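The chain below stands alone and is given in structure tokens; this is the form predicted on its own.
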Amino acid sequence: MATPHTGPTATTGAARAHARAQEGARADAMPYRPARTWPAPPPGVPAEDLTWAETVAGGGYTHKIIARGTSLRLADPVGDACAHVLLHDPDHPVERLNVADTVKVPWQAYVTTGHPLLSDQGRAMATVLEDTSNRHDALCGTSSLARNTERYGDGTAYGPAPAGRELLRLAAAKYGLTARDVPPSLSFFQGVRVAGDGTCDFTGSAGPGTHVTLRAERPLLVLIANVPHPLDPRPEYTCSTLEVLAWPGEPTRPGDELWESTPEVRRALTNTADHLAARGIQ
């Protein structure tokens, strides 16, 4: 004979009232409704002002659909954070990130304050604002299922150890958009470096306490996946809470320092203001 429930959910009306009870109560990692009640909001951002305030445990994901403008930070606290980041055209979402030619089209391998992130279509999908980390990487992409299961026995989404490509397909379903939507990604606060030879040295974490700003050149849907990079030698799944603040913003326009910077930045950000303009955004 089964055992009946005598738990704080044995009944409906139990459930209901436990689940009404949780009502305002606070986690570790959570988005925050509204944004305005993040506690810390950054120097001179007003906390009114914020439209995206979450901390993301390690092994979660999140995702959102930014404005023009925006300012999205992507914050550190403890160190051992890895923001796999996909960033799309959420009415066209075949033009995306594209890491090759971030890192190709303005000659450097290693991004940081004033990098542009292009797609393929040679437009800036957003800019580095500001870096206090410089432990990035673009060359090696997010962990694989495969790769999870052989380091730490499951890679799964839902397991002990999810992978970073199948957190971002999660979070890419959530726009009607499947694995053939989800390329290599681009990740911050665990740093990689070329060899002489070729090969690539993990430098790992700059510590506690970093963060990057990126400006969104253009309207953006993010995916952000949080898992241990894949190179990170340690033998134990290790990655520590993101946290991630957006406000919005001006983009970058012509005659402002950065749009002046290099010429493949000026092509970069010109090509996305006069794809910009024939949709009819400003």
Second form
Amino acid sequence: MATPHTGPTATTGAARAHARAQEGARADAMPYRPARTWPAPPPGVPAEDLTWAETVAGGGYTHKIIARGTSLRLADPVGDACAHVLLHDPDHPVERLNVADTVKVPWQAYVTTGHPLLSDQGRAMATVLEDTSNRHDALCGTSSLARNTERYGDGTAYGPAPAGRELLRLAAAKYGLTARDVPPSLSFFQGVRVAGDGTCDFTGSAGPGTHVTLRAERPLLVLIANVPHPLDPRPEYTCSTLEVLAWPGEPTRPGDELWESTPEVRRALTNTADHLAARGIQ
Amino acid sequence: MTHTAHASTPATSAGAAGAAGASDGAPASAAPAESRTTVPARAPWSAVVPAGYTLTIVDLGGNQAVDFLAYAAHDTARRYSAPDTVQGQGNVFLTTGSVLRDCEYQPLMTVTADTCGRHDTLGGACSKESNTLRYGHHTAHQHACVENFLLAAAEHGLGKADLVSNVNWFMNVPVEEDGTLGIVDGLSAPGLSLSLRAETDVLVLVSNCPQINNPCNGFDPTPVEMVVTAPGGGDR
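Taking the form predicted on its own as the starting point, write out the structure of the form predicted together with the partner chain.
Up next: the whole complex, starting with the chain shown before.
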């Protein structure tokens, strides 16, 4: 029989004290709760307005349900973040981001300011309010266990080189969703451009200090994995911290510049407003 | 619950119209060396293509978009993934040699022949809902590919969550330097075809695209032919 351990956590009382003494420690990647404790809100955003403030390490993921009108700001302070994003209707998650419609309907493959992020039901889920990176990708999706294993020697969620799909599946699972609910995703901060012959050229990051702000045009379930872009040619698994901030606001309304920007955006926002109005949401 | 599909024969389903020929929907006692089905204009179609078999899609009338999804028949959570396919070949167009990959990067089918030359991975399927964005609300009640996919999926115990970005055979979607992309006049012509070898038992769902508001079908949807050929049965 083993000798009883008699360290500083040998009793329940001592173990409880030990656990409670850990509060206040800081990690490089962590949620700030309440969000108003975030140290550096964006200009014009009072700290007390923040509803989501979090840093996500490379190889990490996060998720939250946000209200209609919310500004969701993703930032790449170091220059090697890559935010792989999925959006679902939180109440009826079978309606979700459709990247094909998101590029086809606006006649534009490259997502930047003014672009609507569309669901499979002909509605705007979000719009891009602001973009200082302009290096994003709607075509190549995220990384897989098999491909990361091939490229980095591992792709498990619990290993040194987590694949985006593994993380998005975990995030989805927190809402009772399965692999069937994880469609192709959209990624921010690492660009891809398509040549005339269809070749995908990886253009990488715009450098440190960029951000993109999305506006939730309806209540949204947001799933985010921060992992290297699947076309990133660097042999090492390279991904830096992603910052996620959110604060409340108004959805795009008739008469707003964005609402009137194109017929497709106007109809997408109209369909969203129509859908929400029928449910009693203004 | 795990959805499964019987994979012992290249059984096909001709969709609600049933106009593809009664014999094609009948259970086969043994996998024939070749089965042929004409899919009517605007109709769905589905089949399980056993590993090693070849599916050839023939554009009978020319410029007919064929919307296409594929699933590993033994585990339909593993489905065609446009982004994994694009990643794997570093190109958004499909042609001979292209490998259709699933969402876990595994090969589902390989394009073994292609007389058209270029096919689309980006445009997805038309739907009643997206038609309202693309053309206006007057198109909301026109038949669309997602309707066909839902009908075909239901025959195999699948549903809306199983539909993802699909292949558009014979559809021409160039991407310009500034990112402008769109469905333009087709490159296909009557009799052009492509062949796909199944790398595992594959469930295929097809919508013979009914779209009439853009040039993907030359504004005139037409029938296509599906030919499933046993290994060594001779690809056409």
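Bear in mind that the values here come from a model prediction, so they are computed numbers and not experimental data. Positions refer to the first chain, counted from 1. If you superpose the two forms and keep the largest set of C-alpha atoms that fall within 1.5 Å, you have the rigid core.
Query raised in the report: 2 Å or more on the CA of P263 between these two forms, with the rigid core superposed, yes or no?
Result: Moves: no, less than 2 Å.
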